[in-house]
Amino acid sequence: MALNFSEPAIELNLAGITVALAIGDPSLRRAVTARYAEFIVINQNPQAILQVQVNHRAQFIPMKPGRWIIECTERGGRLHYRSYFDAGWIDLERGEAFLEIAPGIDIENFLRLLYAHLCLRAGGLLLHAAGIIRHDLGYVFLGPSGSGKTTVARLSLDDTVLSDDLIILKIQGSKVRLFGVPFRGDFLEAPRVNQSAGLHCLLALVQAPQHRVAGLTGPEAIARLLACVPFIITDVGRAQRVMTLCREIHERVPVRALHFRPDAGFWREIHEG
């Protein structure tokens, strides 16, 4: 894909995966550069090039109060994305993507989708989870919205919070490595930290009156992982790759259930368990 803008592309690198963002709109360029500053690199070899076009008349889905709609479909060898004020496509084979967006709307939802697919192609997973580095070890806290990921992140500010919403896991030989991303959930004020660590354990969150770490069977552990993989389980081939990766991650790193209440005492249970 030819870059049609006079400004150089903004190169974003997450977990060793680079996307070149071709953005001509000055306001959007400034916003993207500020938000993702810790993850911007120079002169890398991008796995994909994303052209972003700002359109003042862009609206693709009628607004529905109280709901936020994102539609993803596949046709003609492309992944097609559409929301209220942004729409685009991804061609993974060609490493090309395009996004049309209204002024004042950020590109993060589309970036999440793009990186979910690029991670899978690179043998990793973008996971709906909180990630924390504590004493140089990586901890991942799994769960759906409302399970407590942001609470765990807020209670761990003496450590390095990678995200309260999404992280990347990559298998490296007999180990698994945890990578931070600049994406946030409800903990918007948390610094966007570009760090990584060896993964020590994964913990499926269960809100409870007392702190307790409990074991999970193999099928339970893999099911918890699968449930936290967003965007990409839309065909048989990708579903099989995701299943294989979840199984291989579980073989390398323990997956346990963390029953916890909202205080930092859960860390004691993790270390003692």
The other form holds:
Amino acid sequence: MALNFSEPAIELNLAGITVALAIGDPSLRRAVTARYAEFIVINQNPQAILQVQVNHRAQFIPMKPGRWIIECTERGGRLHYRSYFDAGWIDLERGEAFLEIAPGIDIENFLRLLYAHLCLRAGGLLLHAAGIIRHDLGYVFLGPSGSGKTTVARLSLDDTVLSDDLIILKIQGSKVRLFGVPFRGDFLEAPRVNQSAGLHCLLALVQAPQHRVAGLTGPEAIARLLACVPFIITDVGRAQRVMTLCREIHERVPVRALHFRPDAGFWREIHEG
Amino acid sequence: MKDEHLSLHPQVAMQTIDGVAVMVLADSGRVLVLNALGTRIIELLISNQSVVDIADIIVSEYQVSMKEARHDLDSFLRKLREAGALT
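For comparison with the form predicted on its own, kindly provide the form predicted in complex with its partner chain.
What follows is the entire complex, opening with the chain shown before.
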């Protein structure tokens, strides 16, 4: 892809996966550089180049009340993305992506989609989960929106909160490594921490009156993991690959259910459990 | 009960884990975990058994009446159809 801008690309590295962001618009460059500062690297070999073009008239879907719409489709070997004020495509084979965006709109939704696919190609998973490093060990708290991921993150401020919404897991030999990402859920004020740790356990969140750690059967554990993989299970081949990865993660690291109420006492239960 | 042959939808990914089928419906992202009987029924569907044949096999393997087998099989297949897992 020919890059039609004069500024050097901003290289973003998450879990060892580099995306070169070719952004010509000065305002967007500044915003992206500030927002993702902890994850910016220099002179890495990018797995993908994302060209971002700001268009003052960009609007792709008429606004309507209700949930924020993001449409993803596949045609012609490309993944196509469309939302209200941004639209683009990803060509994974060529390592190219393009995003057209209205001024003032951030590129994060598209970056999440791009990284979800790049992670899978690299043998990893972007997971809808909170990630915390405690005493040098990685803990992942799984669950859909509203399950308590942000609550767990807010109750763990003495530890290193990687994210309250998305993390990356990569299998490394007989172990799994947990990586932070600069993507936030509701805990917007949390620092964007570029750290990683060996994964100690995964905990599927269940709100309850008392803290309790409970075992899950293999199929239950795999199903909990699968349900927290965003964006990429839109094709049966990828679904099979994701299932296999979830099984491999489960073979290496325990997946349990954490019944918890909103106080930090759940940590004692985890350590004792 | 119609004597039809049903198949898994092409957008269903499935793996058997600890003897139990875990299905992912790629169209919707929905995840289904079947029990042992559900897994057996899916195995029989995949091996191209008709619905009536499957009911006969359930009667012989699980010692239930034909009426009960057909009722439960109909209900299970209806749920799978509604989830978009069958064609």
